[in-house]
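Next comes just one chain, in C-alpha cells: the form predicted on its own.
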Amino acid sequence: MARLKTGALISGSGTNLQALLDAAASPDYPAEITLVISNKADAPGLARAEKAGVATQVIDHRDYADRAAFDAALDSALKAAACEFVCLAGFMRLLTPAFAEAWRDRLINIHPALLPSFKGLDAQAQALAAGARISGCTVHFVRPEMDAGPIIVQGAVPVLEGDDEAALAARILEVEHRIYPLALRLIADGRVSVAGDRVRITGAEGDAGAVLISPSG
C-alpha cells in the first residue's frame, strides 16, 4: 500500500517534526515525510530533516508582499513535491483562509492545550492562570479560525502543585511527541473521517470520536 506523502511546515527546533520523522522511519508506518518547509533559514528543524534524508526548502515570509503571496508559494512547493497531506509542526505563521480551505481535511496542527480551551500563544501560561488541574495537547484539522477545527487526538497532562510555565510545557511536549505520530497514522490508515465539526475514527470496536490519551495511557 502506498504511504501518504506528507509535507511538514516548521519555524523552529522541530521536536514534533522529529517525532514524525522517527515514526515514518518504520517501514510499516503508513505515511512518509517527503518535504520539510521552514519560513526561517536558521530553523534547527531543517537539520533534523536533512539528517533523515528528507528534502528541505526555505520559503522566507519576508520575501513576499503579503500573506496570500507567501501561502501561494507554500502551496506551490507542496504540490511540486507531490504532497498529499500537510502537518504543521511548530509553524509560527497564521495561514490564510484560502490556504486552509485549499488543504481542508488534509492539513493538521498540534496545539499545547486541550482545545477548545486556551487557544493562541502561551497556552500553558493561560492554563496556569486559570487554575486548571488538567492541561494537555490536541491534534486537530486546521480551519480558517486560529486553533479551531475537528479534534483528532488529545493527550491529558496533570497540572502539578508548583508547576511553572516551563515545567508544564516540558511535560506537555513529551505527550505531543506521542499523539502527533498517532494522529497521522490514524489518518494515513484511512480510519479518520470528518462529519461537520467532529471526527469519527473507525476501529475494531466500531466508530468513535476523537482519541484521548490519559496521563498514564
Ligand code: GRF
The other form holds:
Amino acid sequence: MARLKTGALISGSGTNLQALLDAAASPDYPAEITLVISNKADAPGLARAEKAGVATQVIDHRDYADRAAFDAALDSALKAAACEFVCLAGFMRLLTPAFAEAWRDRLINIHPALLPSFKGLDAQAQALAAGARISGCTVHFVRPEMDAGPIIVQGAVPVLEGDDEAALAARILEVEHRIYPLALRLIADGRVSVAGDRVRITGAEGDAGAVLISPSG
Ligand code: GRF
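Following the display of the form predicted on its own, present the structure of the form predicted in complex with this ligand.
Now the full complex is given, and it begins with the chain already shown.
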C-alpha cells in the first residue's frame, strides 16, 4: 500500500502533530508524516518529530522579505520531500492565497471551535464569552480566507459551568487528537471528495465526520 506522503507545518507544542505521528506509526494507517516544518526553531513539536524518526526543517519567517517569499520556501521544501499533502498543526502564520490555491484540496487545518463560529485567535475564549453550551473543533480544507473551507470532521464537547479558557481548551484538545488522525485517514483512504463548499465522505464511514463527546467524556 502506498501511503500518502504528508508534510506537517507547526509553530508550537505539536500535540496534534503527535496524534498524527502516533496514528502513522501503525503500518496500516494510510498516510505517513514525511516532513515536519516549523517556523520557530524552539518549537517543542520538532523534538516529537525527531523522536518519531521524521525529518524536520526550520524555515524562519523572519529570514524572508515577505509572506510570498516565505511561502515559496515552504512550498519548495514540501516538494523537495515529495509531499503530496499538507497538515497545518498549530501553524501560527497566515498563508498567502497563492499557497492556498497551489495546495487546494491538499491542505488541511485544525481549529479549536465548531466552524464557522469563532474563527481566528482565542477561539475557546470567544466560545466562553458568547455563552456557548457546546463547542469543539473542526478539521477543514484550507481556503485563502482564514479558518474557512470545506469541513471534513468536527468534534463536539460540552461547555461546563465553571469552565475557564484552559479547562475548555484541554477538553477540546483531547477531541482534536481524535479527529485530526481520523480526517487524514479518511482522505488518504480516498473517501473524501469536495463539491463546492461541502465535503462528502463516501463508503461505510459516511457518518464519520461527526464525533460527539458526552459530558462524562
Ligand atoms: C490547537 O488548539 C489547534 O486547534 C490550533 O492550534 C493549537 C495547536 O496545538 N490550530 P498543538 O501545537 O497541536 O498542541
